[in-house]
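There is one chain below, alone, in structure tokens, taken in the form predicted alone.
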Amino acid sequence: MTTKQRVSYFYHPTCPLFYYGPSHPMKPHRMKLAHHLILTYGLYKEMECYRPHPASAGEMTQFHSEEYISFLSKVSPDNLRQFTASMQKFNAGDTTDCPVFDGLYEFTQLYTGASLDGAVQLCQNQTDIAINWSGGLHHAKKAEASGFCYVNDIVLAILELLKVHARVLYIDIDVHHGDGVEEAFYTTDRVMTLSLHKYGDFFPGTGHISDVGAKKGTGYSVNAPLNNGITDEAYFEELFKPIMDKIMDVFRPGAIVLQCGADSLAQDRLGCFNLTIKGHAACVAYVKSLGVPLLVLGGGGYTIRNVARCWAYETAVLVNKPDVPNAIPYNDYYEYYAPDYELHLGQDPTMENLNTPKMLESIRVDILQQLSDLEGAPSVGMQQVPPLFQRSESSDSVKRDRKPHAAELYDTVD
């Protein structure tokens, strides 16, 4: 791209304050750590910064069932006994990995609203890249919570993008398979899903290479199932780049949604890959270089200091500042980065890469053949575009100045 890409950044100061519980690995607090790094590195000066609107029930039911969203809006830790049957039905509560915590529905509204706002801006050509690190909750189903995810903001954002774009590509570099998004679009050729993930005795247990879609969507679900310990070069050079080159050739998406789950990094609490932050970010840089309207989302990531490092650096990549200093600038959460206080993360030297060159070649060849068998980019007939969500300027979406004073942004955080 010869012209500088416009970048929008969506952050709500309330979102990191929610708490899944003391023993739960999902910590929304990681968003605050990432946000403070973005501020102290001065990256906010390169973006338009927005406070997103809370998504309404009507927006959420564009994908989710009304009964499920009604349940999320009513259930709380104080009234659990009234919802025993519903919690079983919708896979929520203390016996699942999706607990009911204070403010659960508000939390889903905020991270979902941010993804929708980003999608709307892309549809209206108000930005080239939209970032929402609070989003990317890819496991949620139409009427079921799953894998720490309650509302699937990704599916809702893709549905919004489909109002304007004939084809949308979804890319998932989380260590877990993006099953909720794949399932939602399994039978359509207008959305292609690409997921590189750990497969075999690992949540959610889906994403075999033979899972390629069904009916009209046959061939449009792309899965790269991997073993423990994959490294930067194997991940990016052997798989990600050649597969993406082929996808762009045969699918030609009008917009891309990139889920940047940081649990694929080395040393993640729940992950089992061995990627460095630079290796993870290489995927982000490649997708950015394509010059296609891009929605960038968070996702998994359970060693929170490393999640913050990763998303801050990937923000730097997205605003063309990849050479930010490795020494982390002083901020409110500086001690989280002890003992080295450095941005970049090395590989785990004790982890063995169980992905052999022969296995990686087999995956690459199978996927490239799958893509070659497609008849070319599908098209849709001319029709009236559905209206974009209408929002009042007064309270729903608060726009920041292009280059606000740092103190003003800090005021929004605490």
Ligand code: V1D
The other form holds:
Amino acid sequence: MTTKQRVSYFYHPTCPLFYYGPSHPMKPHRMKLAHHLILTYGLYKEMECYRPHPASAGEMTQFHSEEYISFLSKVSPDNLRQFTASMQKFNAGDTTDCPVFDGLYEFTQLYTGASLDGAVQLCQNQTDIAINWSGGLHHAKKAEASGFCYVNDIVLAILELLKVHARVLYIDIDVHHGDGVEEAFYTTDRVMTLSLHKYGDFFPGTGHISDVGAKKGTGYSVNAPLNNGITDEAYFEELFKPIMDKIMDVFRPGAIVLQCGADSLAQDRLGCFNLTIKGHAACVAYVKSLGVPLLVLGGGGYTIRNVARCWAYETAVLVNKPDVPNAIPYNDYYEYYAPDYELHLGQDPTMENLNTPKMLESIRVDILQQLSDLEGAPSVGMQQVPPLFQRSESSDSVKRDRKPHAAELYDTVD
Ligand code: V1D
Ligand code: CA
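Shown: the form predicted alone; wanted: the form predicted together with the ligand:
Full complex below, order starting with the chain above.
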């Protein structure tokens, strides 16, 4: 990739102010820490910065059920008792991972609006890379909250990208399985999902290597189930890079959505991997280098000083400034970075990597075989389609006297 990629950054100042509760590990405040690092590193000068629109109920029901979104829009800590049955049905409330907190619906509107704005800019070729660190809530289902996630901004953004692109690739480097996104696209060959995650006695419990999709989507769900303690080298060189190289060969996506959950970092409060920020960001740098329209999202991440470090550094990578100083610049939240006040993290030397070279090889070989099996079974838009102007009038459904809708073009522009 030689030409400079345009980067759009979406941040709403209200988003970090929402509060899941004192004993809940999800802290939207981490976005404010990340944003201040991004500002004080001067990275805002390298991107177009936008305040996203709040997504409407109509936008959310492109995926979610009307009844579920109506519930989210009405329930509050003050009227909980009127919603006892719905709370059970939709998996929300204090006995679940998904509490009903003040402003819950507005929170979902803001993080979802930011992902949709990013997707729309990518579709309109107004940017090459769109960043929304408040998004990436990969567990939310059509009519159910799950794992701290209420509205699935990722599914909604992918649906937007599918209006223009024949094939969209979703990549999930959060330590948890990206189950909500996988489930939404399990039976289609237009979305390939790749999740690397801890598997075995760990939330959400899905993402076995043999879960490969169904019907037309068979082979298009890709899962790398891992054990505790995976290191940079094993994660990137043994799995991420070879799998991604093969995916690019066989799937040729028109757009990519990358969920950058930072709970896969060493020393995360909930995670159990041993990645450094450089290892995590190597995945981001690799995906950027492909030069495909890219939506970059947040996700999990529970040691909030490290989440901020990670997403600020990944922003630097995305704007071609990977050499930002390791010394954290002075900012409103400087004390969070004590005692070293440095950007980069070391590995946890006490953590054993329970992923043996044999296990990693077996995962890689199985997944590469799964992907090879897709070759020769052409899916939507995989066949070579001549450009519009070369197509004969009879085979060309696009009328010449009007501007074609983007969806009519997708198989020719990829
Ligand atoms: F530790 C906790 C304290 C308070 C409330 C919840 C938790 C907690 C930790 N881990 N909850 C979990 C996970 N839930 C369970 C439950 C047991 N079962 C009945 C369910 O183990 C949920 C972890 C969610 C991870 C979310 C995510 O990091 O993947 C994410 N990605 O984008 C946004 C969030
Ligand atoms: Ca994952």
